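Starting off, we have a lone chain in the form predicted alone, written out as structure tokens.
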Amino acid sequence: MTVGIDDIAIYIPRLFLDARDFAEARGMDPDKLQRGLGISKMAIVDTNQDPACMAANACLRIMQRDNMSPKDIGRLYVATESSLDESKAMNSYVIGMLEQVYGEGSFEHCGGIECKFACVSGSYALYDNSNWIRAGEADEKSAIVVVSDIAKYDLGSSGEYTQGAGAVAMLVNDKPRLLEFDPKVTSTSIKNEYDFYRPFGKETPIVHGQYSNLLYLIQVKKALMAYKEKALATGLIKPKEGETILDHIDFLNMHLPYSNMGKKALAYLLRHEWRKLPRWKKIIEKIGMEEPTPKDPRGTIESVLADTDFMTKDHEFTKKFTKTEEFQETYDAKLSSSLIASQMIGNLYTASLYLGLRSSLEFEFQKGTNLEGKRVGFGSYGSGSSAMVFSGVILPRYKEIVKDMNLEAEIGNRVKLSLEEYEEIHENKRSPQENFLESKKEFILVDVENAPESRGERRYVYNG
């Protein structure tokens, strides 16, 4: 059975913080920030926005664009790590908002849950709903999987440079126009880790940056190895002698806590895949140094990070490797277009991988690339930690969806915040009614109850 993504919609807040202004205010070199992390703007939620209303707005856009009614939807899943409640699922908030437009009770048949596993949960939600359809349970209905998050870090922390906000809604069914998932090859890797986490009651995460970055690379590599075994066993991909499985994946989408992390991930995976191939000898000659290895190759992540001599040499090697013609050709062809939106918006946690897909489709289409039949590989990672690697093929009808993609038009007129205004929002110094922008034809948060018997109840309206 064919199962895949039929359509994709985004919702991005119109407020933003300019990365150059932010870097200068924090005493950083703006050029270094942009070169090192690949960030130019960070989307910031208004005071009357939260992850639930962003999710609802993305869902409403996809339903209106495709002329869908609630009876066409059998499941609605929300994947997020910006939970509003430790019990009440975010998809119930979303359904409540949608019923303001479609009528009370119109979604009462629509099953679903809130999914949580840091940034990988959207991929698990897609996988579960794809299998719901494959199992014949959908009864010709579609599923909506929406990923929605606010990436928020402590003021003055290193993570503060990588903030962002937004939602991506994906329509999944057995008659997709955009992308068909490859069956029986989705692979995962999971481990109990504390690289990035947010304890109960804390609004911002605790982050071990270097540790988390390296763990991301290791976990995605492990999932890729499992994917490769399945792809070869099923005959999905048949590499010739001297080829790697990555040669048969036309576009790569990686989890993007910041856009340049995608480039680092590509370099890491290519090094792993290429070092046993004939081409590697030629690349080593161009680089002019042997690939370094840590003193204890089977050691822990802590021991590798503590091996300062290795870390210095490895950084130098990676920098030289990414300047080679072989890497640049792969980067330009397979990855670069997926990073453009991230540079304009920032980190979206669960939604970052799928904003990357959205970015790749739009900007490859603008270049005149024929996308039909191209295989897209996904490297999804969530701290805590788990990785998922899967793939899909772009379908003949993709132009029906992609031709109208215009990121800037879909976001709308953006408004730049001053640092003072940003910090007011960050520190929750304004109520939902003290919003910066007027909203039209979208859901907004109007109140959060404080009375003991109804504490935490959230009220939303559709501002038509």
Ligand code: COA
Second form
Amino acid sequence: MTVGIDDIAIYIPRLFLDARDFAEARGMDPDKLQRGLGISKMAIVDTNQDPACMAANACLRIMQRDNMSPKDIGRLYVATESSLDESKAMNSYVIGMLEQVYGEGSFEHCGGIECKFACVSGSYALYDNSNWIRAGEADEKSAIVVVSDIAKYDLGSSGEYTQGAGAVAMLVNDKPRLLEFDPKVTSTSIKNEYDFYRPFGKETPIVHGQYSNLLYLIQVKKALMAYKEKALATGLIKPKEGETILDHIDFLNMHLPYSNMGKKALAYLLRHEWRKLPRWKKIIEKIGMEEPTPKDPRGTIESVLADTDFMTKDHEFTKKFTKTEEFQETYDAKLSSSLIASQMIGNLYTASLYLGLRSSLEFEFQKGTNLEGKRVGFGSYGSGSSAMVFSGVILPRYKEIVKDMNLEAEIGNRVKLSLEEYEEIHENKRSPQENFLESKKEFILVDVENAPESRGERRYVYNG
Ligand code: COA
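Alt. form predicted together with coenzyme A, vs. the form predicted alone above:
Full complex below, order starting with the chain above.
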């Protein structure tokens, strides 16, 4: 049975912070952000926007574009780590907003929950909704999975330059035009960790950035190994002598807390897969040094990070590896297009991976690549921590969707914030009414109740 993504819509706030302005204001070298991390702009929410209204805006876009009515939708799941309530699920807010347009009670048949597992929960939501369809429960209806987040870190912290905001809605059904999921290969890894977390009541996360980066790589590699076993066992991928499964994945989409993390992940996974192959000998000759190993190869992440001699050599090795023709060719062909949107928008937590998919479709299409039949691999990671690796194949009707993709037009006219304006938003110094931008044809937040009996109730309107 075919199940997959039929269409994909984005909602990105129009306010942005320029990475160069930001770096100069914080006394940093702008090259660290632009070249070192791959960040040129960070999308910032206006005072009258929150993760729920971004999610509702993305859902409305996909429904309007595909002429869908609420009766065509059987499930609406929201995956986020920017939860607004400890109990009330974000999809209830989203349905409340959509019913302002489609009529009260129009979504009453539509089940769903809010899913949480840092940045990976959107992938679990997609998997669960695909299985709802595979189980024959969908009754010809589609599911909408919407991923929506505001990546917000403390002022002056090292996470502050990896912020961003936005939502991606995906229509999932049994007649997809865009991408069909490969069956029986989805694989996960999970471990109790504190690399990045946000305790109750705290607006910004506690982050151990370098630890989290390494954990991301290890967890995704473990999930990839499990995927590989399944892909070989089911015969989905049949590598020839001297090949790896990665040779059979045409495009890779990685979770992108910042765009260059995709490149780091690709280098890590290729090293892991290529070092057993004949091609590695030639690459090692080009690099001109042996691949370093930590003093304690079976040690903890802390012991590896504390092994400064290994970390320095490994960093040097990775840099040299990423300059080889073999890496560059793979990077250009499989990954580079997926990183463009992240450079323009920043971190979207749950939505980063799917903004990457959107980016690779749009920019590969612009290059004139024939995408039909190409396999897309997904490396999803959520702190705390879990990874999920899965894949899908681009379907013959993909052009119907991809031909109209235009990231800049879909974001609309972007407005640059000054550092002072950004800090006012960041520190919640303005009310929803003190917004920067006029909004049209979208949902906005108008009020959050403060009275004891209604504290936290949020009111939204559709600005038609
Ligand atoms: N010019 C060019 N590049 C520069 C530079 C300069 N002047 N200064 C530094 N760089 C490069 C570094 O070499 C490094 O690249 P490399 O690793 O490829 O060598 C990169 O910029 C980042 O520098 P680094 O010192 O490692 O950055 P940092 O200590 O400021 O931390 C993060 C970066 C990403 C770890 C930090 O921003 C963070 O924790 N962000 C949050 C991440 C997150 O959300 N994780 C959640 C789970 S995925």
